[in-house]
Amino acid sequence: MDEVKLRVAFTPPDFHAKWNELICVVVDVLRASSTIVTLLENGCQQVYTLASASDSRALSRKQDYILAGERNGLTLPGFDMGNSPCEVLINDVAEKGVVLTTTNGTRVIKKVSGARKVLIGCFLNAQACCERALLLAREYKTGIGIICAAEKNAFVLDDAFCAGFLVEEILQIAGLNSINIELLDSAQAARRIYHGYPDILSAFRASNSGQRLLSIGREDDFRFCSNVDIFTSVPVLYQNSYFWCESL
């Protein structure tokens, strides 16, 4: 394999299906990233990721899971915790199982199962995650992509500017490792945009999903958030159904 093709998909309509040929990377910093990968790095065995809370709330009580998920932001009513990094810090969920379901991001999820591999990625863990991207990319002779969550399908700043991060961190990897990255036009708007900002708190409060966090009152997810390569934790859907950490 002479290159790895990179491309981001800046929302889940962009995603289509030849993109099931691909590494993919989820990318959904405020929050579902920053919380899946801080749940597996915590201990978690297993983490579920569905888009119902129905559905949520039925395989919580039929496994005797952990029950988190929000709508809008806000925990949602009898669940054990929110969509919160920090919530996971304070909770016990070593060798428990745990059942997410989110506004976006459990959605997109879903919507990509399909690819080669899925991981999740976000500033708490970019360099393992795109070190086990490339590593899988040329593993399975195929590309690289990059997923948003964004927010009800639409574009938000601080997904594109996280993936823009990683197309970065990708790109540095790959050069110290001889490896040849063509980046698609939407890896180098991605790129761009990350470059726009001073600072990862910066772009986060010009994000609208920034700002309704710090209006909910979540000032310790917004910055806990913004903390880089403290992880090394790289979730991996497994059998279409929940993240685990492979061993390498």
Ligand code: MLT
The other form holds:
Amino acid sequence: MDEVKLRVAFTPPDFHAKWNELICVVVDVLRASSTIVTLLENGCQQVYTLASASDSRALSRKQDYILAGERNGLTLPGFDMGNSPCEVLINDVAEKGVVLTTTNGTRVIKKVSGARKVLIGCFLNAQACCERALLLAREYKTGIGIICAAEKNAFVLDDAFCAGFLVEEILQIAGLNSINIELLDSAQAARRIYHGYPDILSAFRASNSGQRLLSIGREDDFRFCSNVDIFTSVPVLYQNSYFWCESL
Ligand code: MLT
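I would like to compare: after the form predicted alone, may I see the structure of the form predicted in complex with the ligand?
Every chain and every other molecule in the complex is listed next, the one we just looked at coming first.
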């Protein structure tokens, strides 16, 4: 069996055109990835991720979709909810469409949307997401790229730490299934970052994104996003348009 090559883009500029042939996993653990996974896990039908707030308003108005989003962590004026997994839990999103716009995550999704497949990963769905990425990599005979959303193109610790966790998870699943993985330098580095912290909350606390969430009073999201494998939904980008849970 051929090896599956695994690499990490710590910032969006690390994503080059040749990554388009890969199975890509977008990680914005605090919080866009965690919000999208929580939406689909709670029965939401489709999540449209848009970079612009005004385009989001227009789409939600036209289709009667729930409007969710933030800028610099704060809910945008007139929006139904923020970019918050904990807010998803107290809203009825079942069988509804949601439009989400965020400061970094939804822009990065747009950038990688031409990839072979685009998945969303975080701690909440780590195992399910890594299993799906491996399955797709073997089906399409290609590698896997984990793309960190980062912060305005600059490295962030929380995403890099989560990427390292996903690298570890992929290695474990591959080991159990006799799949060979080649870790490119970036994946090895992410793994080192993951092992540099005693636990998830310590890494979140050390990160700028984690500190910002605490400073705006969202300790609920800060803690919720650290739960590992509580969900099995794997958002997959459909026809470059919206995320949904593709059946196997
Ligand atoms: C982002 O996309 O920039 C984040 O998810 C921001 C946040 O919700 O705090």
